[in-house]
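Only one chain is included here, represented as structure tokens and corresponding to the form predicted alone.
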Amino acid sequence: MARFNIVTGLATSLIVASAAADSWPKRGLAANDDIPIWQFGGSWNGYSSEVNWQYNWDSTTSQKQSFAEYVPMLWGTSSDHTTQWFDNAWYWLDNGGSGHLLAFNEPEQSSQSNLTPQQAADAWRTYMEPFVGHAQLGAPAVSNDGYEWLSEFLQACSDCNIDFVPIHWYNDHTLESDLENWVNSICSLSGRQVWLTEFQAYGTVDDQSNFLRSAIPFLDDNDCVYRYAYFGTADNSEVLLENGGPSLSPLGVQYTFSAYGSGDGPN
């Protein structure tokens, strides 16, 4: 059992039990290979940990987790990621038990990946196509201001063989029916599932907590959503964890430990 220096007063300490827990959980940790992140596996208070998947915006890892399936991204198309792409992705596929790959990073921002729709197309059928068959493989990862952009991607892409759509969400904290509703439309638009990359509510720890109690029901009991990924372990953002880690925070113990259908964890 991993242990974890827990600080307790957070307003959702109480954990609620699913009737019924899936054995497949969706929780997955979006994380850069300096941010530790080995005590979200194991158990806590006898409630397992739901998360099962990671990946860091790269195609390899220095720090893979037994608990966890490692998911290769390329990031963009610049050189500096395309040169190593295949032999990393490759290399996990064949030898890391990696049955999933990701492409392209927020390509709608400027500040980001930075393709339009079309070269990100043309671009996919380059680094993505000769996958398939191996992996399931994703489409480019748009924010919530993107839906225009995905739109076009895949009308662009109807040739391709893409078996699921990442996507992100950041708003305020009280928009959390904001976030069911764009989930749910890019469910509607692909009509592939939906893997949530990287999702955050602006405002407060107990905010937070609070927009998590709604937003894991949600995401769990949503057929069309196979995974997702609270951004809170990352070089920007480590809400996960207590003063940069190891240690869980608070928020990192509920969204790691509720159980399959709930929000709230353990005390």
Ligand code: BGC
Given for the second form:
Amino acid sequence: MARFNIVTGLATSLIVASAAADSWPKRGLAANDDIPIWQFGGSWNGYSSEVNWQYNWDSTTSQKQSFAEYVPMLWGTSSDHTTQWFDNAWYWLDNGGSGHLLAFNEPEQSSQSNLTPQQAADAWRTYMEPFVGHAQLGAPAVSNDGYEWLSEFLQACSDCNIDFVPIHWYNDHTLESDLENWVNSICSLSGRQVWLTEFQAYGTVDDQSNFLRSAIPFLDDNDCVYRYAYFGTADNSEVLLENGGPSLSPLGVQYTFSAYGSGDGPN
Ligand code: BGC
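Target state, the form predicted together with the named molecule; input state, the form predicted alone:
Then the entire complex follows, led off by the chain already shown.
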């Protein structure tokens, strides 16, 4: 038995090694600066954290974690965001270990950055294009009603050096297949890698846990998906934290410490 397994064991480890070469950690945190996120690193029962990036809808942070890349965002085009944008973005690229930039949050929503595709394309050229060659650059991040908006933006900005396309998704916990269709449709539309920078299933904590058991394997195994962040470390959703933190909730432990390609938690 042992001698026989030398051969199959070798074959198995070669397969695992080649699968690992095609995979990379994708999990991140969408966290406002007042939310304690330092317990999302490290390990749990021998399982290492899969969280390796963070953003805060802003262009600088006082909560940079050693285990995560901080990704600056230009939330919108009003002067309270644009005035410090270049200083902050260059600081994080030159000194903070950042390699990516995000632009304009939910531009198709009047309550969010509220831009037409043409306005966003003009602003993208002004505020993002100067970083070409210094960082990977994201398109504006639409929510899951933003297909038409994004399609028009990509046409209006067809000469722009956009590297990846961030999107959001919110829907009922029973509709995990809708998440898959949404992500796949943006991969096809844009021909670029997709970041899911906000997503959450509506339902109880148990419902959300079951949803993540399907969503995480889909996202980890999809080569078009570069990164994702569950909406659970923000001012209006702290579902990944126990009573506001800093300890993680069981859902937070599941999100953070499920092995790559599994949503089943560290067990
Ligand atoms: C908003 C941000 C806010 C975050 C967390 C986002 O949708 O655009 O301004 O900080 O939600 O509440």
